[in-house]
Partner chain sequence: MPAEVGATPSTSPGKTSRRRSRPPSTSTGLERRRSLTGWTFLIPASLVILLMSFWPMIQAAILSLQTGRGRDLSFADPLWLNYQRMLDDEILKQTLTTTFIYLIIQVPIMLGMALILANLLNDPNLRFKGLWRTAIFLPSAVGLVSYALVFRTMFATDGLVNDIGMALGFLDSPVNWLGQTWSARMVIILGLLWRWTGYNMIFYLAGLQTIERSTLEAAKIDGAGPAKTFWYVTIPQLKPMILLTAIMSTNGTLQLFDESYNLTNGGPGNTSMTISHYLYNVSFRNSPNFGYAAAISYVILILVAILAAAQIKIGDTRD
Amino acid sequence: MTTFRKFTAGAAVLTLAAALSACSSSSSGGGDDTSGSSSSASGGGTLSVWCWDPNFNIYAMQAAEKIYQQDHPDFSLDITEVSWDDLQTNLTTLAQSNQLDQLPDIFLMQNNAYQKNVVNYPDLFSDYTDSGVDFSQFPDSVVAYSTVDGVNYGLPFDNGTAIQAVRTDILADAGYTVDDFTDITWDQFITLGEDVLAKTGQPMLTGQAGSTDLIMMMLQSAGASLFDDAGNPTITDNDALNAAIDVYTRLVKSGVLVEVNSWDEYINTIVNSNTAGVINGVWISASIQSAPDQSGLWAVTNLPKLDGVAGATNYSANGGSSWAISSNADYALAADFLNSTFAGSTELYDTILPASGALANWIPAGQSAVYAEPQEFYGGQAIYALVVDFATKVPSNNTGVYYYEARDAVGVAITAILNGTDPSAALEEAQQTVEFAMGG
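Where the form is predicted on its own, the structure of this chain alone:
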C-alpha cells in the first residue's frame, strides 16, 4: 500500500487514447497567459479535468462546478475518470512526445509524486503565481509537496493528515482512555501497548508487511526525509530513519503491532475488532466507519513522536493530492474556478464532507459549523475540526524526485532487518539501490 488512498471499487481503466479523446479540451490553450479569452473573463466556457474516484474526487469536482455556476451559469466541466496509474502514464507519454496540446485544463496529482513530475516534466504545468490563490490559508507542509524552487504548482485538496484512532472500549478494559495516548512518545506508546496486549490480548496496531507507511509518517513527524536538500539519498547515517526503524522493529517484536499480508487483511483487522488502534491518514476513517456496530467506540488523537530526534512532533501525514493547472489550460478560467471553490468556498467543503468524507486542507473550512459537528461514531468528538487543526502542525519535509524508489528500497530493508539482517547492512543496500535508480 502506497501513501495514497487505495481505490479499487468500480475504477475505469482508461487507455491514453481514450483519455485523450474524452478530453477534447474546449480550453483556449493559453498556457500561462493570464489575460484570458472572452469566455474566461465572463466565467463562461468549459474546463476539462482528469481525476480518479467517482465517489470522492469526481464528486468534489462536480460539487465545485455547481457552486461556480451560481455566479457563472454558462460554465461547465468536462470530467474524465482516469485512475492514478493511468494518469501518471498519460502525463509521461505526453511530455515525452511533446503533445502538450492533448493535456486537460486541470488534473489531479498525488502529493508525493509532485516533485518528480514538476522537475522531470516542467512543460506539463502552469504555476500558480498569477492565480490569486492565498497559499497561507493551507498548511505549509501540504503546500510544500507541490512547491519547486519557491514556486507553487498545485492547489492542495485531499487531506492526508495522519491520525491515531483508538478503540475506547478495548482501552477501558485495560484501564486506559484516549487521553493516555495523547501527546506521548513512541517509547510510551510501546509500554502502554504491551500492557493493553497483556490485559486484553489485542495489539494496538496492525499493518501490511513490507509497507513503509508508518516509517514515512514517523519521518515526516520530525520533518525528516530520505533525501537531503540537494536531492541526494540519505538512507544511511539518517538519525530519524534509524530511530523510526528501531521503533518499528520493537513494535513488531513486542506484538504491539501485528503484520498482515495484504491491504484487505489490514482493513479486516479494523472492522473485525482485531486491533485496538489505527495510525494512518485521516482517509482511513472511511474504512473504520464501515463497521457500524463499532459506532461510539472510537476516538481520535495525535500520533506518538520519536524519542530523542531533533524536531520530533506528534503530527504527520500520509497521502493526499493537489490540483494542477496544465500548460495547455485556459489559465484565467482555471485559476478563477479553483480559487473560487477549492481555495475559497466554505460551502464546497461543507457540501462534500458529509457525503464523501472529503476533508479540507483549506484551513478556513475547519472553522465552519459542519466541521465542528460532534461525530457520533467517534464518541461525540468533532474530529474534522480537530484534524484540520492537526494539519497546521505537520512539519514539512523533502519528498524528493525519487521518493517512491526510496520508500520501496527502505521497505525491502525493513523486511530484511526483521528477518535478522544487520540494520546498517540492509540500509546500505537500500542506499545503493536508490543511487543506482538515480543513475549514480
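Alternative state: the form predicted in complex with its partner chain, after the form predicted on its own:
Excluded here are partners and other molecules; the one chain stands alone.
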C-alpha cells in the first residue's frame, strides 16, 4: 500500500516536472529568440536586457523603451532583473563555459568591473566602434572606465560623480554653513569637523570599516589609482595613496568619521540623523531622501581635496555603471536603440531624473530645464545641474584589471594601520598580495 502510494506520488512528480520543462522549452523557445542572434528577422524586434534595481536602472530602461517605441512601434524590451553580483556570476559562467548564445543583447555593468571583464572575456562584448555613439558628449573620466586600448565597450549611464552632502541644521548649530565646506582641503575639513564634533557631538562622516570607497575617491580626485599605466600595482611609493591613508587615519582617530560595520548600518547612520554629512557617489541621494523627515535639511557641495598632492582637485567619482552590448546581440538594433535614447534623448533624462533620481552622464541632458530646478529636499538647491558640472571636472584614472584585488588588499592594510601597524609595512604587504594574485 505505502509503496504503491509512494511510487504513484513519484510518478506524478516526474510527470509534473516533465510537463513543466516541456512548457519551459516551448516558451523559452520564444525567449531564446529574443536573446538569440537573429532577432531582427521580424523587423521591429525585441532586445533582451539584464540589469538590476527596479526603481532605477530598470525604470530607466522602460522609459527608454517607451521613447524608442514612438518611432518604432514594433519594438519592445525583455528586461530580466538580476542583481550585480549575480549578473557577474552569470557572465563569468557563460564566458567560462563558452555558452555565449545565452547572453542578452544588452547588459549593465559596474564601471569598476569593466577592465577586468573586457580583458579576460573580450568575446562577451561588442564594441561601440560602429554604433554611431558620440562619446565626446560624455565626461572623459566616465568613458575611461569602459575603454580598453582606445576602444569603447560601454555607454555610460548611472552617474557615479562624488558629492559631499551635509546637514545644514547640524552645521548651523556649530555656527557653519555649507559654504564653509566648499572648495576646501582635507586639512581644513578635519579642523572644521573636529569643531562640529565638539559643538554638536555629531561626526561629519560615516563609513564602512574596511571599505576603501573614501580612499579610492581621494585617489581619483588627484587622478591617481593603485596601478601605473602599464598595469603594475603601485600601492607602495604612491604619494596620493599615502596622503589619502594619512587623511583617513586622522578622520577615524579624531572621530570626525565614524566607522560602522555594514552597509545597512551605514545607511542607518544617515537616515536616523547620526551624522552631519556623507561623501559618496551622487546615487547616495536616493538613500538620503528615504528619510522624508529630513527634507530641506540637506545641502550638496564638492569634496575636500588632498593637501600637497600634485593634480589634486575637489572632484571625484564612486561607482556608476554603463550599458554593454553583448557579442550575441542584434547589434544594429541595440546600437540604434541606445544611441537614440541614452546617448541622444533629453526627453529620456528629463523623465527619469524627477521620478528616480537617475542622473545623466550625457552632457547635453544637463542643459535641460529639469536639471536646473531647485530641489526642495536640498533646501532649494539645484543639485542636479551642480553635479553634472562636477562630473565634467573629475580627473580620469586607471581602474585596472586587478581592481578588486588591489582594493581589497588596501582595505586589509587600512584595518591593520588603524590597529597600529606601521603604514609602510602594511602597504608593502598589500603590494605583495596583489603581485601574488597577478602572478598565477
